[in-house]
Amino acid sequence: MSRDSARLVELAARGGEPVVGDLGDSRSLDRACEGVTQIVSTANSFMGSGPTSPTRVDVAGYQRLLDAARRAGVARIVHVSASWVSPDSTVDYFRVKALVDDVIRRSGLPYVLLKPAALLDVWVNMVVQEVKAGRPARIFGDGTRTASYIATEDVAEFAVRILALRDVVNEEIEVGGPRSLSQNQLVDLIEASLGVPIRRQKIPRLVLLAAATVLRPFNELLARLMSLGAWSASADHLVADWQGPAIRFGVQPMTAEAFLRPRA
């Protein structure tokens, strides 16, 4: 399901049946539902602002989305959340995801959340982006702290896995990558991989949680994006048992070198 039907052209060449709808808009929920028995949801509203920002849209979003699964007698939601969303995280978007699990976990619909740790997908683009444009690329705080990197694709394998297992049910699986990383060693990965040398420009964590203080009142977004950085920059974020649902599930979450590496 998306807003944009241009965007589920290709998604219906490869088999699939799409759905223009709206978590928005109640009777396209209903339409979107028919004849469902389970529903996978990602979707998030993390780049908007204003009206569109995730404090305003997403929790009423699954709310309807929700009331629409019950109505279709739907038996099973499996949503993404990500790991160490908190109600009072210092990053107003962790704070909207905890509200979504919260509301997913009152509906009375059978649900798994499935909580990723950091997307390498997010974190490489970002970083090649910069490179691209012939910015430096960002570092935020000291760039020593560490997270468990995962590819979307395989948190996309496991929710395929746990959709073929209708008695995992109520429950909430933490994933993560086989190797910890600092964002130092990740743009040192990223460097190998294109062969250039890549510039570096280190932004204090102070700095980033000053700059989401001011921008709020002005540039929502820029400052989610700061607070992010702030974020990641003041903890090690890592999943302790990352090898429990890898083997559970049968998915072999890929190393940032493999993810890094041309695939054919």
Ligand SMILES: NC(=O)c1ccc[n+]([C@@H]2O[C@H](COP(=O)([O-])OP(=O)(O)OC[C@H]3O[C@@H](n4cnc5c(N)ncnc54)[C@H](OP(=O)(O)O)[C@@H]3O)[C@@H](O)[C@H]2O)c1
The other form holds:
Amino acid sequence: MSRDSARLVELAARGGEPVVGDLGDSRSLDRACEGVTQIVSTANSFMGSGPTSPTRVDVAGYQRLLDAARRAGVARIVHVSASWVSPDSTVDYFRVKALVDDVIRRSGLPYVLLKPAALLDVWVNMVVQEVKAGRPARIFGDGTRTASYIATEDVAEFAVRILALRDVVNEEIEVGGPRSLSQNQLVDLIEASLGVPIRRQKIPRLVLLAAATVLRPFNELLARLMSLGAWSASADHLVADWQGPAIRFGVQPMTAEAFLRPRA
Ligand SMILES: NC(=O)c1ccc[n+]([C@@H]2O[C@H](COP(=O)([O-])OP(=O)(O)OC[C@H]3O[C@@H](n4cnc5c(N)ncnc54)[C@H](OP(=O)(O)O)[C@@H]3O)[C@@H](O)[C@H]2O)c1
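Right, the form predicted on its own is done; let's see the coordinates for the form predicted together with the ligand.
The next block holds the full complex; its first chain is the one shown before.
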């Protein structure tokens, strides 16, 4: 499902049955749920602000989706949440994701909350975009805090494996990559893979926190990004038992090195 029909052309070409839908439009969600037995959901308004802010769209949107799912007799929802979401997080988006998790838990619909660590694709892409634009890579804090980065492809594989196992119900499953890496180490690996030196700009955590507070009334998205940076610089964010789900579902999450290696 996408709000944009142009994005669905490739899926249709691959044999999918895409539908145009919007979390804000119940009728489109009814159409999307028609004949569906299981839902995998990732939709979120992280990049939104004002009327499209995650604080306005996501919770009500998921309530609409769950209502539509119940009307259509959907048997289970596998929702991509995130590790570390919490109702008292300093990052507004993590608070919203915690509320969405709760809406799903209370919906009465059988669910699985799949909770990945930081997505490699997103964090690598952020650095590559800066390099392409001739800007330094932004490092949050001193860049030494670590995370269990996992590739989106591997999160998708977990979702696919879970869809095939009907007895996985009302569970919350944290997934992460096989090696924790700091942001400095991740940029080192990107540098080696691109074969060009990458300039780095370290932004102290206190600056990120202050910027988030000052910017919030004027630029919600930038404030969100700053608070996310401050959060990532505040502690290690590891998935301690990444091996348990890997063995249970038969998914071998790739390392950042493997992710960055050119593939045929
Ligand atoms: N980034 C990370 O490091 C990280 C870490 C852990 C977990 N996660 C979670 O992983 C999932 C995927 O993350 P991502 O960064 O790849 O997501 P993303 O690129 O930001 O994707 C957002 C998706 O949400 C859809 N969407 C937004 N508003 C919508 C609306 N009103 N109605 C219907 N669809 C809407 C968009 O679809 P269209 O624009 O096509 O309509 C888009 O495909 C998310 O749930 C995220 O919270 C991310």
